[in-house]
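Read the single chain below, which is given as structure tokens and is the form predicted on its own.
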Amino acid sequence: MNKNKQPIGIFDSGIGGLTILKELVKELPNEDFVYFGDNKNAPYGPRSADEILNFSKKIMDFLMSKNSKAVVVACNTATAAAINELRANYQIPIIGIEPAVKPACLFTKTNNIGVIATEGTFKGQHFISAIEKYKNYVKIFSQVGKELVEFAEKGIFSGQEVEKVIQSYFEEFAKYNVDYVVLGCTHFAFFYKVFFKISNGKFAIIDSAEPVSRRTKDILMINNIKEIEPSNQKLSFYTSGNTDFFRKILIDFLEIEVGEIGEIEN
């Protein structure tokens, strides 16, 4: 089989993944992608570092078996838990994700910004390297986003409770003068719209989806499996929780016709 033919594997503790994916997709057009959501185990943030790390070859195991040629791995906590162990014992690309702690301490003015992620993330190593590069220059505050990912797992992306959790980081933010706002949570963006209106235009809000998307598409040229023939582009889904639920989030954010959805265990 011609290896640039084949899938790229992405997978998350849950829907939250979908968001890098959406980016994927319109980044790299020619490719096909292998979609595992883990939510039957979501969310990741409160769980040990060892049990992510389970989960996370587990996932990756299928993810293999499906041919995949490079695996994204779409979960900040995942990232933080066990992208090293996974590129130790696995022999293709694997791309990480990190909150996008590096433009926020570059285009901050007050020099303070704020970062909303998992306890999972706030413990990681790429997390804790941040603080350090930039502890001379800007004061980073952090708020844990367990909620959110909460709501987000049971499709409940707005609403008052979900205003009273975000308005409720802000004016934490609020008190130490932020400008810049951080989504260290794939799920996050599935509250853009929340965050811009409780925001007013108070701070700057970023992810790291197109960042992924570039990096992705940049680790697949540097490594020759860049599909560029153009083709239809196949789309596979696969989830270790209620499949209904999954389809319709699907079809709600991706806005695109869903076939079978595989049920796996993990």
Ligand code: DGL
The other form holds:
Amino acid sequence: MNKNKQPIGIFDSGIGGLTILKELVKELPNEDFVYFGDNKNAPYGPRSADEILNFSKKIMDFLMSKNSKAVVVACNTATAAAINELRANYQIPIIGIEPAVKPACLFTKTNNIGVIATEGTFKGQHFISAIEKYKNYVKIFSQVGKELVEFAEKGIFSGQEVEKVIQSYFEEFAKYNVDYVVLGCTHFAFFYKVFFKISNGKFAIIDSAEPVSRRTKDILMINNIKEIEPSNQKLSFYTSGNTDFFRKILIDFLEIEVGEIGEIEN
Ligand code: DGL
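Right, and the form predicted together with D-glutamic acid of this protein, after the form predicted on its own?
What follows is the entire complex, opening with the chain shown before.
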């Protein structure tokens, strides 16, 4: 089989990675994708790195069984806990995602940035070394965004409860004269409208969806596995959780036509 025609695997603890998939399908219209959401085990944020690594390996095995030519780990938390091990264990390109600390440090005018992510992401080596790199120039303030992941996994994307939580992050950042806020969790893009409303122009908000899509394109090109022939893009979806919930999210937020959604144990 022509390797270029094989799909790209992508996974997250749940629905968060769909916000990355949305960018990927635009950036790479000739590619097919197989998405796995580990909704049954979400949130990953408070779990141990070992536990997340175990889940991630099982998902990788599944995506390999679907013939993936590359895999995007569309989860900051799983990247922090597992990417090195995954790269050592699977012989295909694996693209990870991390909070966009670097651009925020380059753009900030106040030299204070805020990052909202999960506990697991903050504990990871990538984040710790990012702080280390910029520590003489930029102060980085972090907030654990656990509630937002839980809201998203329940299908709650707006309303008073959500606004209250986002308001509390911003109040904290405002105390430290933060001007750039990094959304360091793929679930957060579902709340973009609320973030903008509450920020009311006070903070610039950035995430990693576009850079990861461009990075994926680059990795496909330099490995010579990018599909160049136009094709009818095929998207397949699998979840360890509830397929009706998953379908609703796909239809409501990603406006994606979906066929059957596979239910897989993890
Ligand atoms: N979407 C994930 C991330 O980017 C993880 C959220 C979670 O499961 O806690 O970190």
